[in-house]
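Next comes just one chain, in structure tokens: the form predicted alone.
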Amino acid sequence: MKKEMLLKAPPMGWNSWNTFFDQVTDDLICSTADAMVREGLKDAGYEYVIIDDCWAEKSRDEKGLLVPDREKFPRGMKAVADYVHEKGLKLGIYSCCGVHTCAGYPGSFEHEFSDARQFAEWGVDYLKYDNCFHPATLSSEMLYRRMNLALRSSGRDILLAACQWGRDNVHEWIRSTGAHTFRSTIDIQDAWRSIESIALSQMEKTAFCGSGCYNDMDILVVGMYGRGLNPETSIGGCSTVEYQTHFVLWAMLNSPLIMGCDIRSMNDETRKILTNRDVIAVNQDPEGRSCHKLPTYGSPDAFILVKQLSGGDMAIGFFNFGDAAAHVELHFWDMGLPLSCSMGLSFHDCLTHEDLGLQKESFSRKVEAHGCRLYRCSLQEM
């Protein structure tokens, strides 16, 4: 019998690392999974709850296989796996292409075949696939094939999360190696200018984006507002209107959606960007279109991004990097939509879920500094 695709939309969930560093426990992944069913995020489409780095013992066994920190989980994984999964969710795990992972901890590379038997066993679902410490003579192009054939050859389903950074080109030859998703960016910090930094470096890209294969642009540092025990990610915080663009924008450029913040104590704000299921539907829409971007008029600073759904529907961003409010001006024809036709746009907000009416011609508003506005819209006649 013929399989279904495993990955039909970018992935969405919650990881440990932006937050809780290398104090990841059998408590808190417990605790993350409930907050998920509690909070409503399973509701709104998250379902990965991922264990990142520092997880395991310091050395393999007497087998060469992987044993999970007796203290931070004393159950052991499958224990885990089970929790998470009696609760509707999935479970993902770290490992690194490497002889360690990126905090010093045992690496996958030639323990390939049998780390994945043992993800599988434990009832592992996604796989984060980092790139630190792998041979230099070795490719990590060839190494991320090689856990893909370890995890087809498991026997259990498990999704492929490539964390390379955007060497090498990997948005040019990764979607061939199998991996379901790829970071092209450095580690996100939860500072406006890491946000803006990794947004932009993405907008060439677009086209490497798709169904089957996501570009990951990072974690969402939404609702983190400086708090974390990571010293490299709890920069200094942003505010809630800049989480509300970071979260748009991620939404916009298919990257998957998932959240670093701890869920169990989120305030109404952070609650409220995450389960926008109108922002969600854009980033899940089941063509994966990747967006483009549209000239605009006045602030340099400004740029709208215009992405195709299904069904006809298009999604149109409005956003302002700049430090100051700015004017911006959508005119329709430079998206191809001519005067001639007698077509105009029907605007939704997707933020403030307002029914803006059909306009034609050219649509414009005033965007707060660091700011963003998401509209559906769909062609009628005029």
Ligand code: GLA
Given for the second form:
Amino acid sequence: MKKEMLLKAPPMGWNSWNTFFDQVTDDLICSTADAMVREGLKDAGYEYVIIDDCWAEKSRDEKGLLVPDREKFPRGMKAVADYVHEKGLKLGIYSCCGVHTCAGYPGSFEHEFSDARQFAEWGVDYLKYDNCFHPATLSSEMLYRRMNLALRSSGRDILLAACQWGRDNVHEWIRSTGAHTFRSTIDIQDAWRSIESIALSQMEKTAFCGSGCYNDMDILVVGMYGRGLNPETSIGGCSTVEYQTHFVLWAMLNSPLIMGCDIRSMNDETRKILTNRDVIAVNQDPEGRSCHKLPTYGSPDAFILVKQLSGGDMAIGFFNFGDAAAHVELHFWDMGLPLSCSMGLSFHDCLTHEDLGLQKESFSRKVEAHGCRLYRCSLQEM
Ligand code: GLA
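Return the form predicted in complex with alpha-D-galactopyranose (GLA) of this protein as a structure block, the form predicted alone having already been given.
So here's everything in the complex, that chain up top.
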């Protein structure tokens, strides 16, 4: 029987790690699923509610099976999965290809097939699979292959989200392991410098950020504003402008959009950023192409990203990583549109939702420090 493709666009969802660290509970997951529906996030496309590390008891049972923490998940995982599914959402869980998870809980090393079966029985739909504590003699490439086969034989469609932090040129081989996404960097922090360095580190790898296996630039920090229990992540916080830029960058580079703030109590600016359908459409575009970078004139810290979309449209992002406002100017011939072709571009502003009409030859805008603009453009006869 021909099966549907499991993943048609970068996955969208929420993950517990950034804000809740080891305090992941049944109540947190179920109330977050409620918020996903109530706050319009499900309607905007968010689907996966993902339990990160620290959900299990520190030891397996006598049969070698994983045991959900009895205090955090007193009803077990199946009940949580059922609740999430009733909301029309999907459940994600976390494990690791090593002997222990990164936080010291049991890892799936040499338990891959029984763990995958257990996840399938619980009704899990997504597995974030980390890279700590695996034997030095075995490559993580082999261990990701193993878990892929374990999941594919588990009897349930479970998306494999590899979390290998960009080591060993993961972008070159991960696609062939069967994984659906791959983490390409170290852990994000709720600070502009972290967002900036993750984004810049992936610019040369956009060719590997496409359909089938997406480059996961890590959980979004949008809306955290320095809050959270994770001492590694919750440092400082960012401005709303910086969160906006972060979201647009992740959208343009085809990263999964996995929220990391407490969506049960987010402010209006956060909701507006996270539910912006014009930006989400750029990320979820069915052609799944990533972008390329163009320099601009003037500021060395400003640049332009261009992403081809289905139906002949393209997304054009103006970014300013400098600490002062910059004038960003796009000359259409730098994108491959010679003056002689008598084609212009119509601009729709994805952040203000205004139509800016047909532009010819060039388009420029002032962009504030750490800010961005995003346009959806189509080619038109002049
Ligand atoms: C690693 C991952 C994080 C998180 C923690 C959990 O650091 O990169 O995203 O899953 O492990 O321990």
